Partner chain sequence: MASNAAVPFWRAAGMTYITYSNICANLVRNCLKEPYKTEALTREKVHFSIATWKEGKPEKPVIRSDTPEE
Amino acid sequence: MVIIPATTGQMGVLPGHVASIAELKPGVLSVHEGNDVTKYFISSGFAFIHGNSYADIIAVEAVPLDRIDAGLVQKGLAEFTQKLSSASTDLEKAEAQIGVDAHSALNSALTG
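Let me see this chain alone, in the form predicted on its own.
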């Protein structure tokens, strides 16, 4: 089973799942194999669920959750929050907001 962070909410994919496409949001993708669970943080992308019990996950970035440094996430969140508060152009605001959103999602993934 795979649990994906779709924009419509968490989505579990089991064998025999109906074919579909889902847009992914920043969050945790969990791969369950027997009793083993491997978790990845993904930044965004798409999931293509095929009728033959296969799923293709196309992610912009995917990092094993246990390889993410919580201290660096906190530092990045603080930096992007400061950039957002001092941004003067729409571009600066948009770039800073993306940084805040991504780091907030990383922080949530790490804190459960």
Contents of the next structure:
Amino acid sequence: MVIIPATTGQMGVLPGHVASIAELKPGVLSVHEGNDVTKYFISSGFAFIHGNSYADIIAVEAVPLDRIDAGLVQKGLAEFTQKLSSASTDLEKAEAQIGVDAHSALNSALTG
Amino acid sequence: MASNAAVPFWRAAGMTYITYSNICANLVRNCLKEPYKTEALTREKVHFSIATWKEGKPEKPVIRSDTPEE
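Form predicted together with its partner chain structure, per the form predicted on its own context:
Up next: the whole complex, starting with the chain shown before.
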């Protein structure tokens, strides 16, 4: 089973899942094989669930959680929260919001 | 009805998906521990040659080599 960070929330995929495509947001992908769980942080991407119990996860960056530096995450979160409050144009606001979302997700991944 | 579903905030601000995805990837790369961070920054490098076409003929190609810091 895999739990994917879809834009609509955490989604569990078991063998036999109906074929679908899910857009992913920055978050944790956990792969459960029996009692083993392997977790990866996905930057964004898509999950293609096929009709034959196969699923493909497409991501630009997928890193094991132990490669993430907690200090840099906190720093980034503070920086983008500050940018969000001082942003003026729509584009600046969007970029700052993306920063806040991504760093919050990284933070939850490390603490969750 | 103006839209079937709410558009994501980044699209409403005029950003494309690919820009959004690349920004997310850059943010994640910048939060990695060493040595993974230096390895990841090599993935951000782009090196390409671009030629504009005019009246069916290519003009002189320009080589662009962008580093992660723009």
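A quick note: this is a predicted structure, and the numbers were derived from the prediction, not measured. By rigid core we mean the largest C-alpha set that fits within 1.5 Å across both forms. Positions refer to the first chain, counted from 1.
Relative to the superposed core, residue 87 undergoes a C-alpha shift of no less than 2 Å between the two forms. Positional change of residue 98 between the two forms reaches 2 Å or more at the C-alpha, relative to the superposed core.
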